[in-house]
Amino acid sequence: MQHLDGNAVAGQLADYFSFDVTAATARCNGCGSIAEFARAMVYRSGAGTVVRCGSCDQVLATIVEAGDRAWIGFSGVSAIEVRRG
């Protein structure tokens, strides 16, 4: 099977990431809990933002902003469910 580069999913990803992420559900890698991002615990500091599972305190996501850039990691999430339509 021939592969394409990441540009091939630009439109598809734009469809999924142009929504209110707090309404999406995520599965925690730590405990397997599935809950809306809005139910997570958020900690902010000068170094950035850490989003933790409301059930087990596992880090779900991190956000670091500096000037005109942002780094967003979902290292503790095994899946995000997005309702379409």
Contents of the next structure:
Amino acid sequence: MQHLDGNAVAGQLADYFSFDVTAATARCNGCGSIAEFARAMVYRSGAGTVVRCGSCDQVLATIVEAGDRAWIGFSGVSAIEVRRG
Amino acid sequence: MSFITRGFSGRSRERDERLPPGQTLVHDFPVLSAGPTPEVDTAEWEFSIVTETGGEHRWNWDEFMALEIEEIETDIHCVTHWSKLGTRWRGVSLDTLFEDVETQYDFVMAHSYGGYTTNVPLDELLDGKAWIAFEFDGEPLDPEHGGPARLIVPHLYFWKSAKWVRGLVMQGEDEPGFWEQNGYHLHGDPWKEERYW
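Mind sharing the form predicted in complex with its partner chain? What's above is the form predicted alone.
Okay, now the whole complex, with that chain kicking things off.
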């Protein structure tokens, strides 16, 4: 099967990434628990924001902001469930 | 007639040569953490160095404290733009800890209680460039500052100086640690402003 380049998902991802992520549900890679981001534990420091699983403490996501650049990592999440429509 | 001399006002604008670019001097000690503060009792504390053969060099607190202890006075530079000059620590040099360690690998991943990791090339930990410190300013290191013991690598941004350090694992490649995977620079030299990717 032939593959397309990343531009092919631009529209699809733009649709999904314009929502309130805290309402989305994520599965923790550490303990497998599935919960809304709003239930996670957030640690803020000057270096960045770290979102940890409410059940097992593992890092789910990170946000690093520096001027006009930002890095959003979902290293501890296997998938995010977004409600359509 | 001005009573503020040129010398006085001029000095206040002069940049301290010990400050790397983009840094501001602070006198307090800001706390930066990526999670809850681990409470590690020295009775349970262990530090290890693991090599590519699986060889493990391990010290408990008493064994660690029996090693040669050095006094360190150094400037520290945080990537969040603060620097602190002339900080005083006591700790064990990584040269001492690596004395009997045989490895062909050139890179190190530091691991902490609580799960934090950070990567440093081995040659930047040796020759008097890094320590495992257990005392700051004459007092045992507070848990919030990384106690009972933390890595200090003062010539790199301070996120490399892993708090609550529990071990070093030798690596064949310079793989990124926690912050390095999430936007921060693989190396982190403050004089080159290696802050982000």
